[in-house]
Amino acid sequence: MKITVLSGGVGGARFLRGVHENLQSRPGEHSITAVVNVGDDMWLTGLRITPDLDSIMYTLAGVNDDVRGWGRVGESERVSAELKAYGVGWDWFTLGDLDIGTHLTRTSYLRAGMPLSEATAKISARWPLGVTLIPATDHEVETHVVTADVTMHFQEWWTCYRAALPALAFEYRGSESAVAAPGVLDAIASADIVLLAPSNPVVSIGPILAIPDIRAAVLSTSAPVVGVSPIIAGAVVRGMADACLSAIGVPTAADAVATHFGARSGGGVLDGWLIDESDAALAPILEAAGIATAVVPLWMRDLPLSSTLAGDALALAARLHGR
């Protein structure tokens, strides 16, 4: 079974892991291929960071701090305090040793001329991740947030800000004449199932499906396209989701999400939707949207549940696919 998912970081590396230790119990050759968000991506202090790259990396490769959520276990830190007392760089952005260790690796590929897709694989070649790892695109794609008095780097608002600063749009620079990475594009043609991963919608998701020819080819592709809900019961699993759904009008709720993204039917990209058991009463408003939809619990505290709702995601798709 070929399975392609489209993913942001924290949420998205849980549920990868929960798809690559599913898979695992199933008879039969499995590859799993994560086309990965790049508009949270930047050029910081001569190095090119990319947040949701490496955080699916990380926790494939079991060296992530589950603690903070982002980057490596057992971090120091000493680089970014050299780099704060130096006045360089953004001193409420901090990177662990280790972490830049990874960037300075993949700023010496990229400045060698090497694209970011085959950077990304060289570095990942590390770990037995056991998932394909491809940016969504080797152009430089970076989300922008527009508010009433300046527009900033989506990391800016999010990290430094912490997204208190009422958002009125999201600008994905770059995205309108970015093209896929190679390999992007027969990962979701050859798929047998596409999955949305429950990625932050806006910044996430929003990001890689603003990219013209990955857009085409999910809206065209014969495998079932299936998304998880990262709304649970009205409310962001992780994050500050609702603060993006807030401005561009989508209200913080599983059928809000869904329709937002909209049916294949209609000229949407999903066929299939997962919503957690504490808004089972909103699956009649989704089906009759067209999207079907599977009422499941949505939360990831563990890998086996991680595991368990990456089967229900695959079991929803097999009902489609024998439609």
Contents of the next structure:
2 protein chains.
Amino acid sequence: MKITVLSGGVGGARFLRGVHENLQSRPGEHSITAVVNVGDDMWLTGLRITPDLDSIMYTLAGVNDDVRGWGRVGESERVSAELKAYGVGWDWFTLGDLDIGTHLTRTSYLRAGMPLSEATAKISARWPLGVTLIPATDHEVETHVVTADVTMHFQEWWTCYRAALPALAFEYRGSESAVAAPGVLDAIASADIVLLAPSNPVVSIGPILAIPDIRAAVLSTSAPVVGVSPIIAGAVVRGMADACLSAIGVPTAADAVATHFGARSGGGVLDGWLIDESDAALAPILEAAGIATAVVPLWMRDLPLSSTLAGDALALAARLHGR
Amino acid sequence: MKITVLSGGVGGARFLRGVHENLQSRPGEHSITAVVNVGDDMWLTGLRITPDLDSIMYTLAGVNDDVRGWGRVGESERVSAELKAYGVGWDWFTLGDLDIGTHLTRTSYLRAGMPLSEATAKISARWPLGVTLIPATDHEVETHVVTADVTMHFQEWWTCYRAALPALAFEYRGSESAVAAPGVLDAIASADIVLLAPSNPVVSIGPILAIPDIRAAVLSTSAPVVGVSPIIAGAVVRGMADACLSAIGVPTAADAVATHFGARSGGGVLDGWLIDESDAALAPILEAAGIATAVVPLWMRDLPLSSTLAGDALALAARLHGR
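Switching from the form predicted alone: structure of the form predicted together with a further copy of the same chain?
Every chain and every other molecule in the complex is listed next, the one we just looked at coming first.
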């Protein structure tokens, strides 16, 4: 089975672990490709930082910090303390020492002229991830947030301001002229199943689908496209997606996010959608909108639950395949 | 008193501390400018490394590792271990975590378009060094070593091969078209005394003097130019300068190094030269060659001895001034 997952960082990483775990118990050959958001990426003190790619890599490699929820386990911040002493960088954005090892490696590859997708392949080859990671694009497409007073990089709005400055709009800078990284379009076109991880719809999945040829590939793939709601019972599972959704006029609700993505039959990207049992009442609305809906437990509290959720997503896709 | 010192790394740093210490006890206003070798500089995993500038800065700031002889005290190598695990960089060249903080800061400035001299001024402003550090040039003039089989960067020859591969020649790549960094020529022209630190004559002082306008400034300054021998009793004080000297056909001897630099009266750069008491017999030879010579204890075993040596250099310069 060939599975392609559009994914953001932490939530996507947990979901990908579930997909990988779930496939272990199934007979046959399987491959998983993650098409990863690059909208959070940025240059910081001369380093290229790719938070979502790294969150996924660290999680799949089992070297992530589960307690803190991001970065490497056993991390230290000796380099960051030096940068602070020299007065460079952003003092609200911590770069761990182990993490800097990754950023330096990536940066050296990029500075040598390697595209991000190739650098990512070389870097992630360090661990047997079981998932092929491809950045959505090799272009620098960074998400910026428009607020009443200033426009800033998404990371600044998210990490420094904790998404508390009302966002008026999100700009996926450069997305219109960007093209998919090598391997992305084929991974979507030739997949048996395309999944949308329960990542932030506005700043994780949104920037991926804003790249014209990726959106076109999702619209035209023969594979069923199934998404997992990042909203449960009207609240975000993690992060501050509500602050993002409200900026684009989408209510923080499992059905609203699905209809924001839209049914493929109506020009959108979704064939199916998974919502939590607490949102069961929304299923008929979604079905009426042309989106096949499964009502299942969405909380990925541990690996077995993540695997079960992945299985539910694959089951819905199989049902759609049969149509 | 305005003192300008041409300097390499570790030995130069120790000498500069001595100069600074010596001036503390003298009345009046004093300023010390170090014109620092950049021949050892290099790009490594996307970072710009400037070993001599850093050795001097750390030593003057009192944060150097005196036991190991280079780098920062209390250093760790967590980032380096990551780079190794990713398979990038040179595994024989260790980058400490604290040191990487400096390199990242410098690299971010350079990537933002700042010349090295300006980046150095901003970085060294962190500590009250008592000495103004200026790289000899803002151009990338790197020393390469020609051996029988290959030509390599000086750092590789020095650190990886421990200078054990016979060197046939040294190339100061780009020196001919390089120009002095802002402040260097004025520091030499307007100095009361120009000193050559007891640094490696071939790969520390040599690359500085290979920059045409710096050499011209030293040749034409009205200040006495006094050097300190890096050779004592036919042996190098530290490092492997003998392997460098033999490559250019200069014996490892205090008089040979001085005549290699040459007397200013004969088109060279030296007015005076300090040799160790164990080399006292060489003084007449040097005087006959037109180089005023002082016979003094040269070993900088501690700060008081370094200060005394600096005082001896200043005394010789004062004597030459009186001529």
